[in-house]
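Just one chain is shown here, as structure tokens, and it is the form predicted alone.
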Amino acid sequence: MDAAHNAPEPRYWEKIRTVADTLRELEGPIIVVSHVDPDGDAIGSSLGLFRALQALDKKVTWIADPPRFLRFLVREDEYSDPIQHVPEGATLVVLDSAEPSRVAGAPVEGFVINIDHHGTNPRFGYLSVVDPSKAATAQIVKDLIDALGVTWTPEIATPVLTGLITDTGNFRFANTTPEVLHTAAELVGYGVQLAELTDRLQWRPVGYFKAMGAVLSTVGFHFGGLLVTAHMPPGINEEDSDDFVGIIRYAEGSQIAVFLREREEGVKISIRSRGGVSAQAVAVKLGGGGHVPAAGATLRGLTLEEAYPRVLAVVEEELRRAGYL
């Protein structure tokens, strides 16, 4: 990334300074949500952002489904179920959603407030700081609570470094900048467990691996090697399987990786990509969104037999720009 994708936006503290005082001064009930098939920076970011605005004494509800791989820093007296409307006089407060119809748990209607990183986001909302600079939203949500002058403690530092620690690849990632190291050594400093919270991480249910062994017989390679593919084989039912494209993107010599899910509704598809090829690009042709180097989209009314050359398509169009073909 160069410095001026990592430079914040203009205004940046500003809007984080007017989203504080407003939080500060609401009187009616705030409800905080994040997206569908919530990530480590949708908990994270939503559940530290709701136990800061606890400790103001807020009348605040946490909307969320935590997959298994997260639950571990859920009580589970803390979350509560979807709500068909938003009740008058209630802030929505939206995290980690790209665009309103990536929402989950309630509608997006009243004083909605919007934090999110991605810059796909169409900065919808009442007051929104969208920073597309910021490795996870979690980073957006760390400033946001030290404006708002809350006492930190390692229960509201967890899962903020949680979204820090995941939309970065435990550190790994080209997002993982100066500031976001320096974010995290102070989440660390207010009491996490590091070691424990990145150990607790990897845990899977057995039926993780027996997934992730049907997922990797399904592994393709395209355009000379520069995608690798795989899907989720029918009869085939594992909830915490946003890893597996994480997987197979270390294939030596692949520039893209797209892991395919059939669901219900169409087939869900997270792209991961290097090397100039941009992940975000080939999601929107999609119908999706996300960041360059990860990205998603769902096919809808599509199987995995129609998905795949619609996939093909557009990763060898996303190839060629890049000039690799």
Second form
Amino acid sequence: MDAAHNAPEPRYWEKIRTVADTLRELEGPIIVVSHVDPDGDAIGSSLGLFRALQALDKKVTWIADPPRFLRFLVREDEYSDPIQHVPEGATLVVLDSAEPSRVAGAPVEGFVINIDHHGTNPRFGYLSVVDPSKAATAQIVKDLIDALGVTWTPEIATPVLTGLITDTGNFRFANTTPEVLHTAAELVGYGVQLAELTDRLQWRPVGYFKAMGAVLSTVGFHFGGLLVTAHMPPGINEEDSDDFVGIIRYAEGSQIAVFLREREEGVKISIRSRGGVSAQAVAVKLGGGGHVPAAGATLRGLTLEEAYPRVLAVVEEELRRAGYL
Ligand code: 5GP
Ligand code: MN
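Switch from the form predicted alone to the form predicted in complex with guanosine-5'-monophosphate (5GP) and give that structure.
Entire complex below, previous chain first.
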């Protein structure tokens, strides 16, 4: 792990208190948003904060498009459609978004509060709490909800725990600190049905299993197996593509895994790494960002055939830097 990117926010609790005091005193509308391609942490942290702010009787709106596998967490009437402008006097709370361009559903304008754990976050917004030492934005939201003084319920604790579960790979990744496990224990204590939640989080539509066969037939090994790649074959339409990188990353001997998926705007890549190799470094060189072990980018304007050599060249550089080549 790259320590520089995982340095804790030095004035963390002071910032949490400032954001909590600010939110508590707000009388105008609050709009909660997170990032495009929302994952469990994006949905979990934003839904948890939305419900906590509702419990404080705030005028709060949650703008989101929850993916199918997370929809079970959400009631139909809880999420709203995208907006073109943030109304005068409103506060925009942005969660888990590494950069303003990743924010989905609202333009980043007006009074912005930025809460995130990506080391590459440029600390945009009027107020920000960006702590890359946290496993999930949901961990920061847990502290914020405590600071707001909201009484925990299973409805608030369940999405927050979901963010912790999904961003730690079910408490298996290196970011699973004692703090994460303590927080998880506390949230389960607030009435989360853990077995039911973890079961539901693994449900996938039938099409996913068909797509998996097609995706796995594209697996490629490069640099003597240090890099494993796969892509979504053209014509296969499956939303839960981040899962596929989570499968190929376990190829024995691999230090980095890249999953490619052709989209309208270019090729979206998901990168995972271990053993001193930085997925983040690769992503940044390709115009994206993320965490040291898990990152991503979109190669705009490229086709799948053009994206592969570009990815291989940048990964080769990173494998050299890390001493594998
Ligand atoms: P995933 O591969 O699951 O889409 O993303 C892995 C991590 O990298 C997530 O933390 C995500 O926020 C980040 N990430 C993915 N794509 C991009 C991107 O295009 N730009 C930036 N800055 N971060 C990204
Ligand atoms: Mn996250």
